[in-house]
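Read the single chain below, which is given as structure tokens and is the form predicted on its own.
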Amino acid sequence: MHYFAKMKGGAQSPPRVGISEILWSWVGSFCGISLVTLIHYRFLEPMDMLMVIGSFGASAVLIYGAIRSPLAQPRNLVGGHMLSAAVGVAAYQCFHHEMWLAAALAVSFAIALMHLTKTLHPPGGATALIAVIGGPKIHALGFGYVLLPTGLGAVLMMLVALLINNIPKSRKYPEFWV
């Protein structure tokens, strides 16, 4: 009974933020992922080449809707998509055969590898997955996939963050870098 009775809750919701936190969510948000949609769309998708993932989305609600975070600093951004990532390619190259079993694997080993080395952020378990089912472009990638799209586009992401959530008087970023 004990069980079922902590899936109650009991906390209070926290309080919805102002105005101006969401503007500059909204402002940090558009920016950042304007920056790689850029990038990917004018530079490197005639080339063939990626720069955008889904995770990226997750990210920029962290980074820059959520900046007080544990899991939005710049240590977590950075190291939890590329570590995921590699995990991820891992997962797949090994375990391709059985994509179920690849799937599982790779978030799996990302939420543990990222707990392990301080660089919890939850996006970094899609990233994993991208990895996995992201189909034969992302495969080819190999892992290039660490670098290009993942780390590059976070980095980018990263220093809109910089820029952006510093303008305020009222936000800062990061709250701690290692």
The other form holds:
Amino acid sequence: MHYFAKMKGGAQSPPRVGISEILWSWVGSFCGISLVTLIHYRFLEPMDMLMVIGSFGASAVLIYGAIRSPLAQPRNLVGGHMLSAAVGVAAYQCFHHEMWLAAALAVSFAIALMHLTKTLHPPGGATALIAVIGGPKIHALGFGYVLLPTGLGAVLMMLVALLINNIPKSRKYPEFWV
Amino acid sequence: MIGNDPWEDCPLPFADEDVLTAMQAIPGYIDITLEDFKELYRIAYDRAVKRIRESTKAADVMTAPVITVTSGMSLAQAAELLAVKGISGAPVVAEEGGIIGVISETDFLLQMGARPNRSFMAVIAQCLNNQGCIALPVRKQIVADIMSKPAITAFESTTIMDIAATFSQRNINRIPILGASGEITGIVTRRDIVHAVCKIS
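And the form predicted in complex with its partner chain, for comparison with the form predicted on its own?
Then the entire complex follows, led off by the chain already shown.
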């Protein structure tokens, strides 16, 4: 196919999901985000710690809204976030004098590493970027960022997905673990 | 898909609407486009056909036992045998045994003026144009005179994929199958290959 012809697309957009799917996506994401932000604001923030990062909002789309997607499975959710967090911290620590470079390296290497390890999870790209652009509070965590908020937050979101996504007959989560 | 697309002229067995209906029948967001699904289907289907062709051997599809003619038979006898058995060709065995050739409709037609494209219609055209058919010289001949030789053969363990390739490369329609000790154990025709592949799909 020619370069410009490829830009026309031409394929059809997939059909819209049913009402119950929309409802359960809402319930799952409400509960999942509630849990991590509740812990964050009630317990951790007063101790100057974090439980929630912006990329969890993106994860919620996948693990509560598109639960059959390979990108939404536990391996991808937890693995993708934690590996990307480590890459992001490393990129910041090595290149913080050149922030644009640190940011670009964080995201690009996070994607490459997620591909390599079969843990591709789109919000992981945001997790890596936050490690660089997230400000002094994030930077102060060092590699601790990989475990808290990233690792623990992802695991809590996954537990909510297990509990909520398996309630309706029409849903099953996960498709696979590892 | 790029380049040699075997599906170019071959429509998929379902319409786009069928796939979209199926996607709607499955609850949940199906994270795949219609085009990707069709591409997956095509590749998986091609692979399945190839796998089955490679795993199916001549022994699985051949006709056995096989009707043979002997090299010394007159053409009239041979033709009558083929006609009675309702087949269009047979392996030729020597009087002392052993396959030495294959005789088929094509060999007869070539003797009866079917050149250049070996068709029955060419013989008819010749008959009608020349007020009579030129079968006369053929009457005195024997099988050994007109058979195709040497015989192209395959073994019971040959895959039907290899046999199909031989059919099109050598432009033949049947191939005698030999057992481990070289004796004829069966015959595979183009039709047998088609049936084998249809059973798959």
